[in-house]
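The chain below stands alone and is given in structure tokens; this is the form predicted on its own.
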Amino acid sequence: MKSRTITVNQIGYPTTSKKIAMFTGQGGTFEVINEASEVVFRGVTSNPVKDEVSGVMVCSGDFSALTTTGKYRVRQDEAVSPMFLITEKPYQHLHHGLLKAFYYFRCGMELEEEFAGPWKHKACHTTEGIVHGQPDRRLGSFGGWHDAGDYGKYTVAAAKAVADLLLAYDLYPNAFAGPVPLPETDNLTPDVLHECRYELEWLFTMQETDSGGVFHKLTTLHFPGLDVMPEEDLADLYFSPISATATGSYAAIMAMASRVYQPFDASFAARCLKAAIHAEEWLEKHPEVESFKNPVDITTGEYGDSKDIDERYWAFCELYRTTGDDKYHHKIQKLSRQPFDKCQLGWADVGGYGTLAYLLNDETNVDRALYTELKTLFLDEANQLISRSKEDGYLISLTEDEYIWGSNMLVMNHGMILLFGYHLTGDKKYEACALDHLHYLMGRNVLDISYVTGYGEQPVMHPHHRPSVADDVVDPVPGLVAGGPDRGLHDEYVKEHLQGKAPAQCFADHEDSYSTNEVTIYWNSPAVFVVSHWVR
């Protein structure tokens, strides 16, 4: 893969948006050329600055004045950028691909050629699971999405992914007007809700019927080999023990789902709410719970989290928004006085989801002082992201220590926070900064790579994703968001090949690099949300 000195969003730019290309080196004059190599714009770059996190001298070239629909490249002397579109809505195909990826993550059913194309495979993981520590107790475990490049299924990860998709639908329903299509497509219920329901139906199996507690994860004892197709992974499945973080996230997402699905399927919505309340009752009975740790004989992803206050907060906020029951409001008011992050949108730090649930209430149903406090807190977070982006060579908000395992999740989470800033205020500065984060994901970065398989002129080609490795198809499953640069160099491949690289260059498009090039449902989900804003 070559790395060019001029980088752009490899998909394109909305007609009326700000359009900037990035140049490594000394900058100077540049041109924008059309498909016929005719010059349609000339400009001069900004002065170069040393961008520490990317390790290069970088400058920008603004061609926002170009608003004619078409396909273009940016040229400077002999250097030429990838081709990109300028059009009113350039991200419709990208949006479709990011959403369709969830179908490819499906477990427990055959992916037929009609819907999966060359990435079809047989049904997998259709056996019952063993409750860990109770070898004679087996439960149904059918369905849901594989979490990542492996075939495990994890409650807290599922909750974040579904939350992002339901929030996207809640704010931008028109973005989901057309069919994907899916096997369930009926032109009545939007396909994004069909897809989320596939995961929600599996989540029901994770709740213990009697207690209401929720099992933390469902996996084999160990990861299968990288070249193993889903239907070839035949080891026993195990339900890991119930955890407070899983139960809290479960209560929250089921309450949210109840609200969203009510217009489409009242009985399903009622089932979701009943499950949410049962999980919340478990939380009340277990106010102090040790954080989840993998049992000693399980080596699959732990998804450990040392605190559960944010999950409880999220659960109460969603239950209040769905039911309007004052008992949940009182719990929110009490819990919100405690110190914890109320703005983040991760799988571990979920406080931001609770805050958004509260802020999206009808303003007549909130504590005005608390509402104002949470809104101020959230907008302060968004304003900090804007400030950091202005200091970054590639106009994104990641600090040096945020180039972590899954850094692209942070990039898109920050995009979500910025878009909610726009939703809450109407101030276009938040929208513009969120778009810069999408530009980074789609190629305007120091590595000149689109971090989404199958999209852009130079996309990720070798993700750490078992079906993409094990099938006989040259191209990887499309629409998958790769994890992105990880300055910690957490796998053997990058330890060998990327020593001494700047944080933003610590990425390897290689199947062995699970710490930079794996894919997950909850890296795709915030990308769906962000792109939905420009497709609506």
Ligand code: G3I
The other form holds:
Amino acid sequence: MKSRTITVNQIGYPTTSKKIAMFTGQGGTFEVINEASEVVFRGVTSNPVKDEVSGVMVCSGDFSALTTTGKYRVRQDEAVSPMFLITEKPYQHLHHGLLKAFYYFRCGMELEEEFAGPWKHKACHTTEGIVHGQPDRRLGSFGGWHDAGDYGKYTVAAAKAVADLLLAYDLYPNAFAGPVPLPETDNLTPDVLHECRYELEWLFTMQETDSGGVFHKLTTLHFPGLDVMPEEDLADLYFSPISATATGSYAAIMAMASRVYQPFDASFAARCLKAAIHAEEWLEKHPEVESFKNPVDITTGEYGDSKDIDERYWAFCELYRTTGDDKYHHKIQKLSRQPFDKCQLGWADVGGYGTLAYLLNDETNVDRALYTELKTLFLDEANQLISRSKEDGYLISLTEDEYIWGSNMLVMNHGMILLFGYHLTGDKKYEACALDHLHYLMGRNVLDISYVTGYGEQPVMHPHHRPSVADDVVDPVPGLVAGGPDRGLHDEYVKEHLQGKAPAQCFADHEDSYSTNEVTIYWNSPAVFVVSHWVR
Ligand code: G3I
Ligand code: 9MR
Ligand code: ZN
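Please could you give me the other form, the form predicted together with the named molecule, since above is the form predicted on its own?
Now the full complex is given, and it begins with the chain already shown.
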């Protein structure tokens, strides 16, 4: 790392927003220069403070007063920041790329040059899956998105990703007005719904027809090598056993989809609702379920989760919002008395999605006391994110112990919580803090890196993403959000290279670092949500 860096959001800043650059090392006077290297702004930084999570002395320089559209850099002595834009809507291209990433994650169809450009490849994973433990039972389960840098498909991960995209569409439909374009683009149904339907159609195949229970995942027994293209990954596919967490989040996402797709395709909406209700019936019949563990011969991602109460809560909240049926309301009233986290938006902790579904109900359909309680809880969470961000050197809310595997998901999840804070109150402090989280993701961080491939002057170049490693294209597939710093040093590469680093520096832009530099659908999806707010 350079001893002195000036970091910015490498995409840019909206014209009327607060514009801050971060300086490591000493403070003092700084300048903003335009493309012709003319000085267009002069300012003085704040006093440097030691930021423990980032491991540096850091100070900030405010150039909010600069509102002329243009391309700029911040300069201080010999140090210069990456280039950025000031314009009314700087994030449209980024939004498009983050959404297009889902197309690149598609399984089971050829990605044609017309849509995929140089990242085209043949159809993959086109054989039936074997139900684990029942060698003669094979089921078709094609399509959907690969989870990540690996080619597995996992139900709980899928549910989180689709939930974020559908929530983004729900709150910000105008952000999705234009075509991506996709093979399905018809200018009738928004492309984001076409893209999610590709995943939902696959999810239908994960539900066991008779029982309504949902298989936890569909993967090979082991991860393939890093240089294997998807169509070359020909090992047998296995359905891992049904789990309560998979079934609960499946019920929730299907109920949500039923509501969102209703205006566009009533028969698809009806299929979604039927699937949701069938899954919910399985949950009813299975009140106590052992948590999912990988069968001994399967070593792909476990997505283990010891609690299924939050998935059940989310399912009831979505079923209630979609149907208005009191029987679901009673379940929510009962379950919500239990102690579990009702604000998280993870793949394991999904209580926040349930809470949001409840808070987005028409106010005439809610239990006032419960509504107020949940709203207060949610806003308290958002307020805490703001106080933590104020104390952070890079103005984000992550505590030291939140620099975990996939920390960028937390960065964007927190952005979502803050934007819902804004939605529920209209108070701009939430919006401003959410934007600071986006600035971190796009480069205003201690490593001076844009965590989105293909976006920004210094983006991630070597993600742990099999297609990007195995194809002959220099640039990685664009629009992918990398996991980000993980202070647990969970892979061999970072164990060897990053010992003793501060939490926010525990990241390596190296293809071997699967614990910091992999990409996943559910790290992209909250980023789509957050960016949607500024392109609406
Ligand atoms: O929640 C605890 C926290 O309380 C504790 O302080 C912290 C200390 O390290 O750990 C936290 O748990 C971490 C957990 O993620 C949080 O979600 C675990 O250490 C960490 O090992 C775990 O990582 C998961 C990883 O799989 C390994 O299981 C990631 O969340 C998850 O995103 C990732 O998912 C993989 C799939 O298995 C396979 N496909 C790719 C995907 C992305 O890498
Ligand atoms: O490549 C795998 C990655 O996609 C997974 O998310 C990760 C989860 O644990 O595991 C990676 O595979 C590694 C395996 O776990 C351990 N040996 C090295 C593998 C990477 O080359
Ligand atoms: Zn595939």
